[in-house]
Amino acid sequence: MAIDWMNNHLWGDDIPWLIGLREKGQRMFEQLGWPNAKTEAWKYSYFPQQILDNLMVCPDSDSCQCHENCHCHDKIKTPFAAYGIKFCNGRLHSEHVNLPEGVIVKPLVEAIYEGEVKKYINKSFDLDKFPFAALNTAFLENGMMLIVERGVKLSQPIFIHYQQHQKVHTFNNIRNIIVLEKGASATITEHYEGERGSSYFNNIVNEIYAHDESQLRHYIVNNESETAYHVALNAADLRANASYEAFVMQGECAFCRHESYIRLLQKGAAATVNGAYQLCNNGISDITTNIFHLASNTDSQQLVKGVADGRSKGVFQGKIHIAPNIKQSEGHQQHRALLLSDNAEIDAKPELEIFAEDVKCSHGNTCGDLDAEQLFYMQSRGISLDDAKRILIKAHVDEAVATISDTKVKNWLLNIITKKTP
């Protein structure tokens, strides 16, 4: 598949940094090339190329814009109580966002014009590391900016809810960047939607800038279509005493892809990256993470959970990496799933880099079939054998769950979990 640059006509044509950066993701993908069996971080989970072939980039086209009775429109409902905010076919729809005082909200291509992203952009990660963060770039365009300032402490979650239509297949290139001044807090929850049989590709980045002292809880939850392809970028850059919470939940979809990539960068960062995956029929759940402590006395804990059925396919990859003379840090991450029937599978790696003598590091691994014990232990008290599945495997996924400390989040997500048990 070849992409025709040149017929993708984007907004921010007059502004050069922009035309430059834009060109510099192009190359930099072309460089890189799409992602097969032989590049190392992908060669779990990479996906045809064709995919795109007939997805649309489609910014001005009518055919992508929304009608007036779409959803869009609508006042925002959220499954708790949280501000929220509406992306739809890509594209952020701002007309009934109601935020506090000390949030800022703003259109990337706003945030583009006034030149204040110009700091941030691809400031987080490196592009030659990413082969889909460099597409991103090339199509920098839509998405957001979100700033908390300095001091402000959110007393509920902020709720981003993406939307996809069924008659829209587009590819998605959604740029986020998420700005938390010194001692700000503040909850983040994610939720991805597609309506059923829709077909489109979400290619997403966050690049996350937690200043001193400031606390984020960031939670990302994948309610994709069953034929939807779904690829994500979480970088963070995390500053004194600065903490991260993040938690990613899949589901069944064709593919999905959330990659963590997090720099502890002076003393006192903290990162939580947990997450899980639930699979019952052919779909692929990859979560990936590249933690880095780049400071002393510096944490980071990881625990991954999953649940693959049918013939669908579980990747974890997770690496840990400790930088020369660093002291006084840990780094600990755990993957533990359960593999159900003999045409699904599991691939995990988890590594760890120590350059460093004064640290406390761990990882580890499990994969195996339900305890027959616990089983016949059930069926013995009267319970069935189906029932007695359906228990253990939530228990298995809820274990990871119940990590999350915003308690209207965790208990939204137990919810789900228990509708979503077979």
Given for the second form:
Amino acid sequence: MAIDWMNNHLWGDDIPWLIGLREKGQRMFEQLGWPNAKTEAWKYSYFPQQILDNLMVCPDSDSCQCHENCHCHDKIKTPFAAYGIKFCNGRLHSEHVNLPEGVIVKPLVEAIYEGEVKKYINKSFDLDKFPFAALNTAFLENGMMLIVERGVKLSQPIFIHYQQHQKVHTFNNIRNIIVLEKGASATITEHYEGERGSSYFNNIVNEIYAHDESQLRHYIVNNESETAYHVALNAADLRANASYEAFVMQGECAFCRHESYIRLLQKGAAATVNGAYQLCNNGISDITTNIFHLASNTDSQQLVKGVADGRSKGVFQGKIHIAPNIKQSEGHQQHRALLLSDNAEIDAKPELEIFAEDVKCSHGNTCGDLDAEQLFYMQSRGISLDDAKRILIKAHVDEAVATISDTKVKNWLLNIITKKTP
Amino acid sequence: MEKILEINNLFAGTYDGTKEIIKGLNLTINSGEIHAIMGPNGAGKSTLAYLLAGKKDYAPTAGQIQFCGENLLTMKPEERANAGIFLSMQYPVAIPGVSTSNFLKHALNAKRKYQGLNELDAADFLKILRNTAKELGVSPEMLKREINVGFSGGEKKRLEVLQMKLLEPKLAVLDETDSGLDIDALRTVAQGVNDLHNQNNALLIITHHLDLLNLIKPDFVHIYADGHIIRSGSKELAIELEQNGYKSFLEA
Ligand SMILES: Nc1ncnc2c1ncn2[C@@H]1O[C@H](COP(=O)(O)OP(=O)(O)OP(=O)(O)O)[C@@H](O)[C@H]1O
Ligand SMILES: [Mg+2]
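Having looked at the form predicted alone, could you now put up the form predicted in complex with the partner chain?
Complete assembly follows, chain above in first position.
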């Protein structure tokens, strides 16, 4: 293993439970091993362990050779009216946090010191299923705790900007604990933005705790550098009548995997996990979902639309699990992809594990080229073949984006797609 | 008078060469003229229309097609459209996810770009679209819907004519544009086509019905069977056909 465990001076070595947890993470990571073609959950997409070589954990955002144009200390800019939180080179910049009453954000280390976060850390997923979450646990330090207090309903989205500007190859190990207390309602948009040519490995774990009657709209946009590696686990526990609406949009990056692990724990919990990926060069994009219906009257919806061109690869793995004796629940899943080049690849693995009877489930998966009749129809109206293709690709991706219920975020993303496919 | 279309001894079939459909076709259309083609099902009328528009499912094996003095067969479909060929399709294509007005804007701006004009912005485009749509009885709701998705047969045909009016072609080929239209819609559509027609352009109308030809009066009627024209004449030919059917023509 290329990780020099001893030489990483992490903060908090005077807190025994934290040390114990990190050691547990390290042991689990070593036990699970680096994912490869033989690892069932990773068989379609994995990346070389060598990226860990020369990987550097930045002690702070400046010392990672943030160069002349470093924007780490700039004020946060949001693409629409929003509250803001900024990370730069993997570090939370507390001076750039702008939040309303009823929302608390603190650096993870502070929350660890205060002890309140202990009841949440590593409670939303099983460590032995996720090698990178184990690695994330071994390096537990960066990230934040975000709490939307009881009954607070935010009028505008929280925009979290993760910026990358550095020359060295860095390891951004981030753990966010997001808690929506009873009846809270919020929109959180995570925008990962890597400067072109910068190289880094993001290892993100978000643990989301949505209490009774709370609503979270969670949108993740990976606008990474083409030489970036990004692995994220998004684990969410939903209690009674909580609703969670997620959308993940992935652009080109060397390797980008977003995995959802969602437990519908109590009656009335509902999750929507939609997404889109649009690749044209060499990128690998992986959207993996695991949705567990563990109570009656729970619903889940998934719609993922993809485009793979060039030598890229798109992966969708979607699991719906319905536990025994669950009643009146629905789980639906759709993945539709456009495969636009002979050298591109799409892999899809839908998995339904239904152990109950009074439930409705469906899944569908299609993968194909653009429709020749539609292309000709447009050409016969004077639209060039290239433009016709762009229009069809945009329509394909837009269908998924149109499901986003926050209008500001939806319009922002529709615009991003227009820029990519003008 | 300008020669708009000249087809010489054309033979054509499916792209893979497995089926010959057009067999020795000759047809000349000049500016200001309206030509009608009538022929039994499967005669190859739509194939001719597609071949003019450049659909790659069909390919010529012999003969030439000149459009305004240029070799049409080497042009891409979009080049043909921008040069002035418009095909109102027998079966217009639905495109989920693309609104009708957005589609029309792309089409009109493609033509303007080809002509060296600036592209229209959303407001200017909508003004033009609304007026033309109103003339053809196309509702604003329909323009917002995804193009041809769930449209009735008649709605699709109206929309084809709306596109034709927006694009102002030199040669409009109407492939059974009258089928599926109710009596009022037939009049509106015919009115729209007549408004467009002038001394500088031409129409090629493919139809099975005399009704349309009473509203859009053809200068020439061609009876088309087995891939070529077997008789040409005036509108009287269509009346004769209506009375006697194809039998007498085919036997002759
Ligand atoms: N792509 C194709 N592959 C094989 N055969 C084809 C293809 N396209 C057309 N044909 C055949 O060519 C013949 C002519 O078809 P076409 O659609 O041109 O007829 P049409 O004259 O327009 O008939 P209608 O009056 O019914 O519209 C038919 O027999 C049809 O089945
Ligand atoms: Mg036909």
